[in-house]
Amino acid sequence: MTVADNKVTLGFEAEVKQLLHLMIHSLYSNKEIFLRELISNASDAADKLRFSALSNDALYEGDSALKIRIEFDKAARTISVIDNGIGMTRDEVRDNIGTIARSGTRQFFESLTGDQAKDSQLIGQFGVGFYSSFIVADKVTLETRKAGEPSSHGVRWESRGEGDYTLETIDRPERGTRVTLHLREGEDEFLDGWRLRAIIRKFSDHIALPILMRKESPDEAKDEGKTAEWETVNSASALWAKNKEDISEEQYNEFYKHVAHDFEAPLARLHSRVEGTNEYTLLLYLPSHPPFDLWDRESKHGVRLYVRKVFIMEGSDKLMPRYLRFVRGVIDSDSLPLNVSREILQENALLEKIRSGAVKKVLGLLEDLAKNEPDKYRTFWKNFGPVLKEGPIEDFKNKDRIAKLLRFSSTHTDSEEQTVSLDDYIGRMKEGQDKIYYITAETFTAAKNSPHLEVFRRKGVEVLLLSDRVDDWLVNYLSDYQGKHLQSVAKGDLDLGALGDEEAKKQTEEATKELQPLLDRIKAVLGDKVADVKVSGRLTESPACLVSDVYAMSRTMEKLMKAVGQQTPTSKPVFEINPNHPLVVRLKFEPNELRFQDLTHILYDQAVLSEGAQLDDPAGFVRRLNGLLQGL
């Protein structure tokens, strides 16, 4: 392949242009982070080469001493970050630099406010990476070659951070990547070796391979022809392998920002060494905010696995279950074989034990926060509660421990904030109550105002209000807690156990006998929309409600299943009426058959709407309602 005519000019994606503009203007007050981001990328490239070389030593090309070099040229006003890591092909450069292939991009841009202070936080949460170069540079040149490729397959990428970039094939004998920043006017502070060293020690001291800079002295500065001596600026040792006492809070936080590609400090961490026949070290963090790819179950970010400080893989559910996918950090094993492949790891019994131990440690950290730092746990739950609710579904072994950590809204507080634990609920149960009552709905408001709650409110019985999308799945797997059965108030016949009112039950039975002709007449009108029509014992204010069969899928669950293309049998609800409600009384004595039918359909549609569901025929509902209103 010839070098001469391979240069092309390509346009950035719209999202990249928007991100570049925002970073330049919003992160300017914290511009030194560009060096942290570039060093972090270089470290990742070295990790990837080290792993690939486990099965193909030739990729080292005779140089296995992985390192990062930082150079600056005062005359040319440039800073360069150079690594001898895995490098990139031309296609990889175009895919990784010209586009943002990241889940959550659309949501990220939609969340921007135009307020630079607020947007700078969002940008930091999104992860600035390579593009942070343009905070201090008005032109960036990247030269790279993939390890194992011939020197003629080098690539040069160059851009001024505006609308486009150039891409060309070059001859590059060295593998790895060199990023050169041509500094903007006024950024001369970064052409000072001591300033750069201070930034590296502040942000990147934890990087586990040497970061090198040329030694500087007054004499050497005068003798430009002298052979350069290089010195290691960082400690170049794996942070997680150090004793806790030797690690500062700042070092812990900077390491988190490195592994999580985050901009903010973590909410909490755990650092633990497990010894015995299966030895490993954990340094795991809880983020202080949800990452943008939190709901991408295929995301590869997460916990990194090392074997004796050699990077193996990241983000596999073999390291951390999906319901803990927000956890960031490293696990370093002394017991796994170093020359292990990702495929062999999938079936490795030692790895399963490491995963099990790590899960227990994370659950222990959450338990400690819930008990001793409730404000932090509230922050955690607000950010990650719906994800943790997946736990009882996925992890039967730890179901009870996870259930203890769950938080819900309830009629006790009537607040949308989920602060009620199952233990809290049990502690407030009425004498004789043997069930934990709950209701699921599409929204908190729909759950809070459901007619199914009326008899429970009258009796002062607390009901959990479940409106997260995962809640319908959760209650199918979490059927009991501490010997108490979880019972939906919207399924099956009303069962209050010892809390039941015999007099009210007797009145319902008598009303059923008296209104049987009306029940039959309503059922004939509704036809196959309902399984049955009954007198309700749970309504005190509303005229009617819909009740699912005790074993049936909830209407919310049916809707979710259909939304993801799953064929589900539609269950017919029971239509319950309140015999004391004026509309039902009027219905009983309505002589006009057409008006009877319209009023029956309106009551049914009102019951559907009260669940927060959508009507099959909204126009029909409006037509019938208008007809009745005109007749008043």
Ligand code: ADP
Contents of the next structure:
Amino acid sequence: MTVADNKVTLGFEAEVKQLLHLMIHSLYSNKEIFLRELISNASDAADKLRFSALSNDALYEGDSALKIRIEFDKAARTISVIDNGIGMTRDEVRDNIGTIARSGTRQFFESLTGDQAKDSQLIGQFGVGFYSSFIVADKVTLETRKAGEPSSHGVRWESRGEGDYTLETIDRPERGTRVTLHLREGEDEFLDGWRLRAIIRKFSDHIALPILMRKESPDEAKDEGKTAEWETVNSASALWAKNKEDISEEQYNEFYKHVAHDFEAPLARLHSRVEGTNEYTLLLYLPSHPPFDLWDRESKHGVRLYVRKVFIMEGSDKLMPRYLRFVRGVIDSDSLPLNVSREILQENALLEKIRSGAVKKVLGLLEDLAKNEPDKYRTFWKNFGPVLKEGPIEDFKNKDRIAKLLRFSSTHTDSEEQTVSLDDYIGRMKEGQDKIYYITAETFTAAKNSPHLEVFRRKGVEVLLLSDRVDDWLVNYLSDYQGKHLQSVAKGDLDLGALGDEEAKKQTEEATKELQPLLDRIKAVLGDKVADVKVSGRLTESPACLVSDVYAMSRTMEKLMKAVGQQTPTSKPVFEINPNHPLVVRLKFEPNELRFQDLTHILYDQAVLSEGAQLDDPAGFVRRLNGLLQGL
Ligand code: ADP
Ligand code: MG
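The form predicted together with the named molecule is what I need now, so please give it after the form predicted alone.
Time for the whole complex; same chain goes first.
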């Protein structure tokens, strides 16, 4: 096969076209970021080569001085970004540049609304990457050769950023990648060494590799024949290794955007060096918005591990537990051996210590925000609260510290916003109250309007309203806080402890005696739908409610388990009725057996509905209710 035979024209995935279009139009006012993105990729490519070369020195091909070069050509109207990093094979070019493989990108597309203004904002929240070249270029040529491959395995990729691209095998002696932008009409401002230097210093100063440009002096520019002298434009040292005082806010933020593939500045950061036998540096950030792959179990993004400035791996739960998976940044260890493989790291005790140290620092950062910057903490909680709630489940050792950071909705806040801490709750507990009461439900509204809350409302006792998916797991693991038991208001017999009054208790007992025949009659109708029928002490307005067994899984939990295909022993609820409610009174005196049955089923179904749950037989409910309405 000749080289020419290798040239193929391929179409972009539909989504790439869409992305390109959107990017060009929405990022135009920020167009110089293309350089940051290309430099960021070049730097990642160098990191990858350095890591692979740890176990195979031959990959350096005798040249281990990794660097990035920026060139421009006024006559040809091109800018090139050249690296001697890992490079790509033909397949890799096709997979990485022609398709949208990253799951985050997919989710990004799923969240597009079609509304230009809204979508432009979205793209700003999402790492833009290689395609940002097309903001300023109407043709992009990428030439690359993978480290360790023969020079005949070079690849040229070229596209005008419209529907398709070409892919061609070329001869390329140099290892690594060269991206050449052919500038659009009117973008000549970038054909200026000083402008390019200013952009590099602004966006990419933190890059640890030297970024080189040709020296410029008026004489040399004229002297075409002379071999070029190169000079380093950036400070070319790992940002995290510098002293805090020497790093500007802007440098911190640009570094974040690079490691997090984010477009916006972070919410908060911590930069610290741990000394001792196990020495390491942390530069960790909290994003200001949720990354698109927050709920993606396959997500590769996260914290990066370096050993003495050599990149080792990214996004492993060996570096950060799952419940802190939103954290971005770098951990650089001085103590781990350089020749570690990713496999060895799986069981490394030193790494485990680093991880647990890093977790403590992140929890410290969150505590600090919660205390001193409540607005920021609220933003954090809105974005990542449900993730942090996995903490007490996953990290037993730090359970209490994490519990202190949790926030909930409650009957005392009356908005869905979760702002109540367990400490707030305890501080407001009623005289004689010894438990933390909560209810879990499918939605905030279902929780807030649950009949189970009635007696607590009447007594002014606060109840936490839990409606995040994770909440049912959470309360299983967090059964106590500061010596106070967390008690569901929808489970077991009503136990108000010292809050209960004897009078009410006596009334319930008396009503039970008096209504025993009614209770038996209802039980006969409901059959094995219920474990028992009782007179309720918790209802003031609603006619009835369902209560689960103390040890039973909550009903939302049961549903969750079923949804993921788990067999669960379905526990039958107790059906509690309000003896003072007119409907119950009517039931008591209902002579017609059929009507009695209908009314009983309706009360039961209403209790199910008020939990936000689904009826087994909704049509039956409608039929009975209509019958009853007509009979009125
Ligand atoms: P991201 O950097 O967030 O992964 P990009 O769109 O910037 O997204 O790049 C897509 C992929 O293309 C990279 O993940 C990498 O695999 C590949 N790539 C881009 N530029 C280079 C380069 N200079 N050298 C090697 N691979 C590259
Ligand atoms: Mg990139």
